[in-house]
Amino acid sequence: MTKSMQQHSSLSTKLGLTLLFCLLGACTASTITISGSFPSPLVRKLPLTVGVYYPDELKNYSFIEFDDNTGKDQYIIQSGTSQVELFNTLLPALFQNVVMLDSLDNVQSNTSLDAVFVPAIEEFQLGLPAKTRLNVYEIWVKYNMRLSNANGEYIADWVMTAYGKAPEETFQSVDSGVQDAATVAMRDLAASFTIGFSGIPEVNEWLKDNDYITE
């Protein structure tokens, strides 16, 4: 093989693995793990031990954004652990004692608890700039909250959203824009829980019958 056949036949070889990796590249979608610090909220606590039960799904929740143009994942948004450590902050500043549960089943012989609650998210949306045209980055997110007794019985179950947006132009990346978006929505739904809990109707109710408050 010539000097010149060697040549082309490297350059040959370059180009198919520049090829090759960037439609990797391109069928790959990029994770992103949501990271954030929570403060406890400063309120008084209700007199209260809650058992709290983290479903696998919220546990290990995450959400798919799709690439427009190919249909194909883009972007895996990772929110689960920092889901579970909001949660984790929050109720031991609400409630008196606080109760992780590993199963629902036998919560009846805890006789210790007043009440288990259960969170679940129902909806997460992801707006990025690319695609809204907007100069912000922006997470809403649909919580489920369920509320009952220690023998099962219902006592409340609502919903709560949560929204946070973050300004493009401080951003060097879509992960770093989609992190402090998500970390602020996570934030408002701790104010939101910790500020409106008792004003749940049937949380109120199940409260004031109870002589955890009184009017």
Second form
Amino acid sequence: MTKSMQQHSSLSTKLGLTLLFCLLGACTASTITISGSFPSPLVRKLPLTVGVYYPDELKNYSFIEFDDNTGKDQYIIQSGTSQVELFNTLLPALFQNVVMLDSLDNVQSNTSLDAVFVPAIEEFQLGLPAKTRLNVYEIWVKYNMRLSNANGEYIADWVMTAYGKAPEETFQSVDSGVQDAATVAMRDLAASFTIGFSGIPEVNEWLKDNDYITE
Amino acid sequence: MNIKNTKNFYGLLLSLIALSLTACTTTEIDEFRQGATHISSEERIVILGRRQNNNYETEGSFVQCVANTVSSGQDGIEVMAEQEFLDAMFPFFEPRTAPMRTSHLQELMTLEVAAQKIEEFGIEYIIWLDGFTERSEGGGSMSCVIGPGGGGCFGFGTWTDDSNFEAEVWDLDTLESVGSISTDSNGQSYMPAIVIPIPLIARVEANACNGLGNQLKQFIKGS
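Given the form predicted alone above, what does the protein look like in the form predicted together with its partner chain?
Whole complex next, starting from this chain.
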């Protein structure tokens, strides 16, 4: 065998091995970016001007699902953009005026604000059919909601959970199953938030004390 | 016989064989009426799937199939698309917030925004579909081989599908339930394989959909 033939053979072997590793899924974790549009809730607006601040942790939120066998990243679920989109649809439907805040530093100088709302994700869980042996994709999210007045004084701090599931379908990709479950979970949060906001005991008391609602 | 005619003949023969090779299905439909029903040509209905159960949820494709059956034909009833209704009525018909009983519906209709929207859509009846198709009693075995000279399968497989669905009809004028229709459809599918697997599929869910859809149409029209 000539030197050039040996080089060619070595290159082919390397290329073949690289392709084999890639095919075996050893290259990278799959990134699933959650996207979707959400309907605006059908409710009467509360007569409030609310400042909204999205922490960077929420805006860039991503969850990593690890492979049980290798311990390596298997799926990276990026949901920050859709979380912001969800609140951007939900809050203007619920409150008379919504003011987006870049930071919480100068909130006190904004005298037009009745309250400041800060949502955050505390926990995220993913259930894949391949792992749970159930024929559904499941997503469970625990949120922390904080409402304070413009002076930074606490009004309410409460936890909300959202759950979404989507049936596994034939020839469906994991990406599509996770997307569907996430959309259901985020709609679930929006529904509970819309219906339950005025009913949160501390919020209800504050709304009544300030004559924003009568009962 | 020329080549083109021969091809057509075999194509027709294969189609006929394929059509005749469907396994048998038994469908039973029960109707329970509690009140009178009527619908005019300006009014429409919406068919919604129940999705609050932990272990199953009514498939969107089944809801769509029943809606297609109800709206098809000369005697068809106009059906509002499920997703359009859910989005427009958001957040009142989500899995966690949807009214489970007519008393909850009565409560919901006290909200002006919800009642106005229903009125605007001209919806006369809400139909709740609840159920699922279960596959069980699988049996048989099949093995397939592939080699340089070709491949093939040999064996026999069988399974049973059982579809159970119930449709509850809510009248939006009286805010009461006017009745329900349930369907139980089951059938056994077979898959014999001598070189090529030949699926003899029992169209259980499709039969449940057609039976339920046609019965619903008659029920709502009051006939």
